[in-house]
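First comes one chain, alone, set out as structure tokens in the form predicted alone.
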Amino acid sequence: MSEPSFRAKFACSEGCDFRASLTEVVYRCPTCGGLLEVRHDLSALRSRAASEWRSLFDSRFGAARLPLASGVWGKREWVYPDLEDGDIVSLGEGRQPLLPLPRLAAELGLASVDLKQCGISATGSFKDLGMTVLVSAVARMRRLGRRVRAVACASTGDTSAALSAYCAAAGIPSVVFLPRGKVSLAQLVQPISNGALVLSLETDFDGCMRIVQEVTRDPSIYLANSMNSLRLEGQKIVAVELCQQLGWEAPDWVIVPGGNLGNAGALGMGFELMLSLGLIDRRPRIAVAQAEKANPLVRAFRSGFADLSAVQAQPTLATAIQIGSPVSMRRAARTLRSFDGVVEEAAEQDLSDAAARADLEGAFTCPQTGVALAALSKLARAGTIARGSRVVVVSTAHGLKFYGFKEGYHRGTLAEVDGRWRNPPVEVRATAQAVEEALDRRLG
């Protein structure tokens, strides 16, 4: 059991003095409707010095068994500090490899691309990391007798496969709300094979979003969607363990796909932490990526964040980042304000080309991490980004959830690409001969 010094509670994230236990079901700020923030100690936190965090976290990192050997949990000092060990629910999540791109950083005149590979992970995307520590919340309010008859997502894609594999590891019921025919068939069978009850809306994921948030306000059924701050608490640690990967330093960038827009809000949470306990010096600049057919966040941008209209999302390759109305945008504002953030966007050429081009340096990206590549060249090329920076590259997905897209990119059958990488399989007769003719035409 963690030290118990150590302590959090949900506060309201527009500056309200409301405070909550962690075992409360409460999602806003019942004064100003303000999302919440899990909130920590810091003066008991600073009572170990940077260097003892960084040993200590340091010397989990190669732990063997659970629930150290997560990544999220060998750092529970700073996502849930009192959890006990039999109410965690990991699945290994986190420790996830930072890949090196040199030859896509040499063509933009950078020191570095790393591509922080969350897609590897037990249900292949970042949606892990932060779900292992609402179903171990769900967990520790069943034990203490709390009545969560189940936990309910709109999903995308991605967070009802997250979902439902950490509430079936919990033995606890799951519902997934999906727009019909707007995720991959991967991403389907995952929630049904894991047991969920799936429920397929004739709608897109803004409507499921505000049908979920309808059907939660019955306390009994626990909202796991990103506007639930305990996601993020799980998703800041990729800052804390990208830094550390790198030595304990901040890169220059970050960049991160934006759909929900929580992500860009718990990188910025993770950033912090690190400061204000001195384990990093810096703040890095965090670029947020969006599909030009849903950018929110680009036109409020646009507008200095004045305004923070939603948006129509239109159909996108980016699927898992089709959302017109998100419901963190507020906090990814402020985060942007506070980091000298910019938001970019993509087309649907672009976030295919960059895509494959990265699997060309042994990466499988999704499209989502296409969208966040496909910024980083347009914001290097345009010298937002300057040259000899040090860049991380979120990539939320594992691009084997998203074959269609890949399969299409390469055979030349997706809508308005025309793939400047494709790479179609080679139909040749069945003799040494004409295996040998290939290979000269190919390799000279």
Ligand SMILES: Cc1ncc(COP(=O)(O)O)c(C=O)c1O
Given for the second form:
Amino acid sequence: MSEPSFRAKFACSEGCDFRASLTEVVYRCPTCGGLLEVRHDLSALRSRAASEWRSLFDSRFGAARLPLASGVWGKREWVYPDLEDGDIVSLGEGRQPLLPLPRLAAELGLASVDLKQCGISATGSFKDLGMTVLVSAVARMRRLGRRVRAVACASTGDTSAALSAYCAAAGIPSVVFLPRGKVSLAQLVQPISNGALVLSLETDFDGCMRIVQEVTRDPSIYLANSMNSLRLEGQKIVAVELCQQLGWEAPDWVIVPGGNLGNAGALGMGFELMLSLGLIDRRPRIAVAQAEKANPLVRAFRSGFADLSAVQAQPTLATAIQIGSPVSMRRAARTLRSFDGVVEEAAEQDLSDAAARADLEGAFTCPQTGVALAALSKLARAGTIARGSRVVVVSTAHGLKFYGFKEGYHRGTLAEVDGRWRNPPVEVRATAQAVEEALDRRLG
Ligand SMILES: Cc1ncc(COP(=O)(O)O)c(C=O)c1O
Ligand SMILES: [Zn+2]
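So the form predicted alone is up there; where is the form predicted together with the named molecule?
The next block holds the full complex; its first chain is the one shown before.
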């Protein structure tokens, strides 16, 4: 039997009838200016039964070699169906652990809390999931003769790390726009090592985003921010993979930290696709978590999404989501409406304690994940997340990228934070007796 031909194209996400090939350099609908989305041919995808999709994806989950060993490309028919093997630029993204936190779940009266560890990845954040798709798409465009001199992004750190690594793998030049002094050293050193042109600008992320949008009006400089919907095609796999890991069931709640808000929309797209193809039969509720210091979506939620205005983001420990003017705000609002969603915020103290608390159960969480975990506690204690719920928290980056935050927490040097779970190193004389005394003090 021949393979059914699966297809996908760009479509206006606001409902206009604009369509374009995925090889076109286009980011917005020319009619309404809205963002685009990748629209799959659902009737072709429906030619396979839900049970067939499940067993196909399950059989590939153990694949040994790339590209099918990638969690994204193991589901390639749902991502970018007509991409050829030779175009795929993969660093082995996806297939990331779902780490149970049973003690936290018990404390909050929940059936389960699982951390979807998207930071366990080539460049240490969930951005790899989307970047493999975008850079593969660029490799295809270049093969087809389109002139793309470089791929560019504005970044709070993680996007630039992912872009530069995938471009390095593909041999494609990359350019990253970073807000000077606002990304961690671990993040900064990644694009430098991968050979990107690193532009350090005296502005914040929102300022970098404005400039990169101007610069990428030149179609030979391709835009890699999440307003480019190719990224979301990879990021939506987080939703699919976590349901797969739960035995093809949706949890009751998914909590995700939100900055530019691409991820929130991407999760919604993953769940929608599984619902329309019958792989899951119920909608989870979605909670987006923001830092109090950069909370435009929190304010929008309070207005019933009537007011989607930007805010001036204030400095927060959760630097990767220090964004006041999210590009994907409308898309996130739509997602929250259809997933009976909520938006919650976290103070600096709470996000820091929540991250440290999860580490005591074997994780090593970044401050953004701390925001999501603090929101989880607030929502569970308020009863919004009902007792007995099954919750998945999306952990978006590896804590090692934010070692300054971790170190500062445990040393007690973070502004506005008096760490409840501080565990600084104990200084002892180098004698067995002094060490034994220290052991007794700690272990009783
Ligand atoms: C670690 C981390 N968490 C969360 C986010 C927010 O994701 P989004 O911009 O898709 O809302 C980002 C990037 O912006 C990030 O780097
Ligand atoms: Zn439109």
